[in-house]
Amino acid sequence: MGYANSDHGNAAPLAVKILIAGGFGVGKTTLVGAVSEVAPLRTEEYLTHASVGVDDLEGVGAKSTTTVALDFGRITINRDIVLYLFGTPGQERFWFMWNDLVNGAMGAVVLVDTRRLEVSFASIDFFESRGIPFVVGVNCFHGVKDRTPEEIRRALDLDPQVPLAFCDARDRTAGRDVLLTLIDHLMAARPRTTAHPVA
């Protein structure tokens, strides 16, 4: 990832597409809404009786809506980088959307809920299988940190180089910090060019 024409004072910032993924009810829509500097686009619909027996609502009994296509938001990191955030639908019946949403994405945040870690396994597998860099954001519901980073890493079978950060998806600063963790991860993964001496 580089800065096109970064030596120009009036150069356009680099646009970076980021996916916010994870299982149903882990806080994706909340995170996008908390950090976006523009009114977020949401495609939420109310859960109805038609979802009974189709959607797994265990552990999210108070949730009354679900994302059926995507969430969209934008946040300016600095004058050189603007992130365009695309929140993925979490329910299995909408996973087909992911194949379109992933086009052009440079990285992802996988949000997890420690009470229901299994609902985010598919997100991690998706990005690993496509070689897309990602970080794990542990959404601490009600401010509770009930597992250590080591326990979460083991449960999710994370590679050692995948960053993990605790956050509150409702808090703008905490959400921004998770996104900065991803940017740092992407920058660290950039191939380094070797300078060759001029003959």
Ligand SMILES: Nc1nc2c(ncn2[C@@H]2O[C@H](COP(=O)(O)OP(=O)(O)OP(=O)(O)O)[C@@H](O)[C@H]2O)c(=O)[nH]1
The other form holds:
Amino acid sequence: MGYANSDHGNAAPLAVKILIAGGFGVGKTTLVGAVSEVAPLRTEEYLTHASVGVDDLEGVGAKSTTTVALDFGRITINRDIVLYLFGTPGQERFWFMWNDLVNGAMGAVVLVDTRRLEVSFASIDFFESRGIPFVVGVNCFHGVKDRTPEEIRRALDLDPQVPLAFCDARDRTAGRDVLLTLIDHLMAARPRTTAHPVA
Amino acid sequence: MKHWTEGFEDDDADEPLVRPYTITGGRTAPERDDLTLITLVTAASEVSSEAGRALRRMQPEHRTIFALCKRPLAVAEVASALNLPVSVTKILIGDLIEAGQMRARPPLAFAQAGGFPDMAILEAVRDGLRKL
Ligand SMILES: Nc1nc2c(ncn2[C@@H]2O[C@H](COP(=O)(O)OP(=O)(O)OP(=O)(O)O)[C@@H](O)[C@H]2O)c(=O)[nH]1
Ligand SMILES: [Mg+2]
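Switch over from the form predicted alone to the form predicted together with the named molecule, please.
Let us now look at the entire complex, which starts with that chain.
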């Protein structure tokens, strides 16, 4: 296929990633688990080193540092592409220290819980400030749709261009549909280039 | 049914950094900065006898990584499998790449430098997701 890196001798596919964000307990890990083809994996990082690149061990033996954990899953798209989903740690201040987490993401899904919309404000601010495309997924805990999309948009002060979709983070199809909403959004947001008209 | 997140204990939150950095011989930062969470790493299919000897002199963790990566794995997957922090895992993978025992494929960069994703890739991802 045309997009495979032809100068690459090995058989590794192309990796892409989507971030699953939102405040504490909004269902990030649940969504990753619902759509991933493997049981979600967990890994962690030492933020002091990730961010400042400490290059000697002086003093390190004595002190601990901030450990931040994230969980992730994978979806094999086809022979050439594998999609990784990263449930971001709830505290957004970490993301500024952990460039590798955000860099290179296709986009993000920000999950919100209508009972606690405010816990996801910081995630929305983050992606807006970084210019990273995102969609909002309204996780309907217990199937409750207690607020209209308009009410939620207003409460989140959401840009009218940002799609908002209801979902159940525990459901594979619903989770997949939120990811599809993001992909459609990315396709629509792509600027039309006259030099390369889309056939 | 047990929720699958049970068993993810934060028991090592305050663990001193000594042990992971013993594995790296005291190094706390990777020499190469091109490895990302989703860089896919694969063990070289043929390793020179010299490189094979080098592998035997490395840490057990190096050999574990080499064995795991018979098929391509993301750096994050390797870190998770070894239960090591990402930065430590990157140092070990860097050693293996340096020694010619592994190859890395960088991910496609999105959301950087105002780049827009390739339409062909978006379509492929969309089609793949629809089949889920
Ligand atoms: N009833 C119901 N429960 C849900 C739903 N989504 C998540 N939960 C539950 O809500 C709790 C929090 O979900 P998680 O997926 O752990 O949320 P999270 O965003 O990963 O949480 P943190 O990582 O702690 O910020 C868990 O007990 C889930 O089982 C849902 O759609 N309906
Ligand atoms: Mg979680």
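Residue numbers count along the first chain shown, from 1. Basically, rigid core = biggest C-alpha set you can superpose within 1.5 Å across the two forms. Source: prediction; values computed, not measured.
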| query | finding |
| --- | --- |
| Asn78 C-alpha moves between these two forms by 2 Å or more, core aligned | yes |
